[in-house]
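Okay, so here's just one chain, in structure tokens, the form predicted alone.
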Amino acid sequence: MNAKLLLTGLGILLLSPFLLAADTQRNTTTKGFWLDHKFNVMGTQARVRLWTKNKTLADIALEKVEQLMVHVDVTMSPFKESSLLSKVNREAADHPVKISAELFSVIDQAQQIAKLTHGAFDISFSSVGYLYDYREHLKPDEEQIKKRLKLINYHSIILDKKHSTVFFRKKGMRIDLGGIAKGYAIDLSIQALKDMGIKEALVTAGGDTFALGDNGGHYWKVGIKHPRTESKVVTVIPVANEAISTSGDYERFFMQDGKRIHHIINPETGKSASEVQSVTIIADRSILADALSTSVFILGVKKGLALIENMKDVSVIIVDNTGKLFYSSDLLNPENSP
């Protein structure tokens, strides 16, 4: 039985998804024990929880995961002036900027998702998005948005694989990997744990989680919280060897004139997407789940469901702006899923 079959039995209880890695019920025994590690990175708290029989190896593994996530942050943060991504934003409109194979790969995957979603996922949203300051409750005015909206166009991001360069066709363009970098960091971390022989682990960063193994046959439990009631957990999703990502309008936001101004920007308008409150994606890779949860949030219910229905081994749960819940068909009818 897989997680999708188990999820169906809980479907009636699911309200508004926000992911929080729940504590496992598996007990420590003489055969092994759990180790937990939490740290702040990429603007959020990351957590690693793993089962081990070798504490020395586990300590090395936990340190390795933190190092990898910090590395991704240092390389791909648009808020760190010294990052390679910041260099791209400063120089790529003037000349092709040579970047690492790693950064090239992440941008390339972002471009593939952009094509798949017909621009709903577009890392050049930052051309307008950088004008928002959620801590200071600031947003661009209509004139600022109108002036810069034409800069949002993933077709204007030119990648040269042979020379490992990125170039912007338009002056003033900026990119932001916030919708895909955490997923990449988690995949990187999970691969490192596998390479070390770790078979049971949970790695979480913000709304992104990967559950490695099946928690000793008990399945990992990922709690789903209501987006309007932070402390409320309405149910859990049992998963094994799967990535789960939630994008919600409650992660970074402020209220202004009765409207919720949040960080998920619709590339067509330069404003916060407003059709849904929350999107949860279940997939085999965190980088894919991360990007698709943002994509579906922007596409909305009808187009978002249509996108996921045409993808193999990807599931979605959507809560629209009225609180109504929608599932991909594989969750409603798992016997008919591929």
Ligand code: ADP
The other form holds:
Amino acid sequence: MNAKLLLTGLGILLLSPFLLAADTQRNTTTKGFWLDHKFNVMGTQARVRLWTKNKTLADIALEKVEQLMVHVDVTMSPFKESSLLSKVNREAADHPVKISAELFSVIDQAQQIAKLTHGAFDISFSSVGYLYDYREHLKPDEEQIKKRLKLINYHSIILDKKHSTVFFRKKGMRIDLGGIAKGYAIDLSIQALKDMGIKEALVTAGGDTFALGDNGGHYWKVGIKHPRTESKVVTVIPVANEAISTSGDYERFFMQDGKRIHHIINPETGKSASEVQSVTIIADRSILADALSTSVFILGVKKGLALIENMKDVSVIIVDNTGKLFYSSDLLNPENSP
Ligand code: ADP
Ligand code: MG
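Moving on from the form predicted alone, please list the structure of the form predicted together with the named molecule.
Then the entire complex follows, led off by the chain already shown.
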């Protein structure tokens, strides 16, 4: 993993996922130029930056990425009543609901991460999670959580590959792909860019980024935000041809009775996970980096590090709830990586 070389010797700094403009600077010459495109999708800002020699082709590519991300939003949003996911949430407890191969695949991959993390990642968290409204500062009371907590269980989500259906074993269950869909949308976008012959690009949606190419040998440098001081970057990670995702408790939250109520929910309690402040994952695909950053956030330092140490080609940087940084051993000792 490229990041290994880079982090070694960097020392202990803290991290928020935004890209440092200076790092993507290259001379605008006859050899090519940078094009940027920003738009809002999936409840966050997406950004595409690519290096091209052909403005017409690049404009088509930028539009294609926006189209693909909007498509994922329209299909997988739990907030849009017309989405296929909303249909699943309305009907899947009554009968198996036919879904597209694409939605099937994303739910299937979410289920694999659920198994891998022993249910820390569980898209049925939404059976309780839907009662939180971070903008309105609303959260479910103890009684509501108690009543609905038993509905959170990924084993109750039944996928039938042959018929391409999903079924819920319990009435009242809901699923939400907010912890994995952005990663999926980025992988889809990167594939489209590659198919169009683009070799150098950054695609970002919220805290998830894929860096295609190596920025002309300079690496792409992704800064990881300080979880408590917005203007600060805790560390900068050079990446090339890999995905980097950060999950933090500082993006969508409100404070109540001195407690931070945020959008990453521990399926065991139905409440915001509180062991860490931020988790960054580096992996070869964005869907994996996205789902694992959410997972490790819930698992905490000890279990989270143990999970990632066992995975090939995945690295992690954790900021715990005291601000202390932890790295997977491959980042500290490149020669020891599995
Ligand atoms: P962001 O959406 O800010 O990029 P994450 O990638 O960490 O952050 O995803 C957080 C989202 O994951 C939440 O908004 C929610 O939709 C979903 N989520 C929260 N808790 C869980 C969980 N236990 N398992 C799976 N998904 C979850
Ligand atoms: Mg995530």
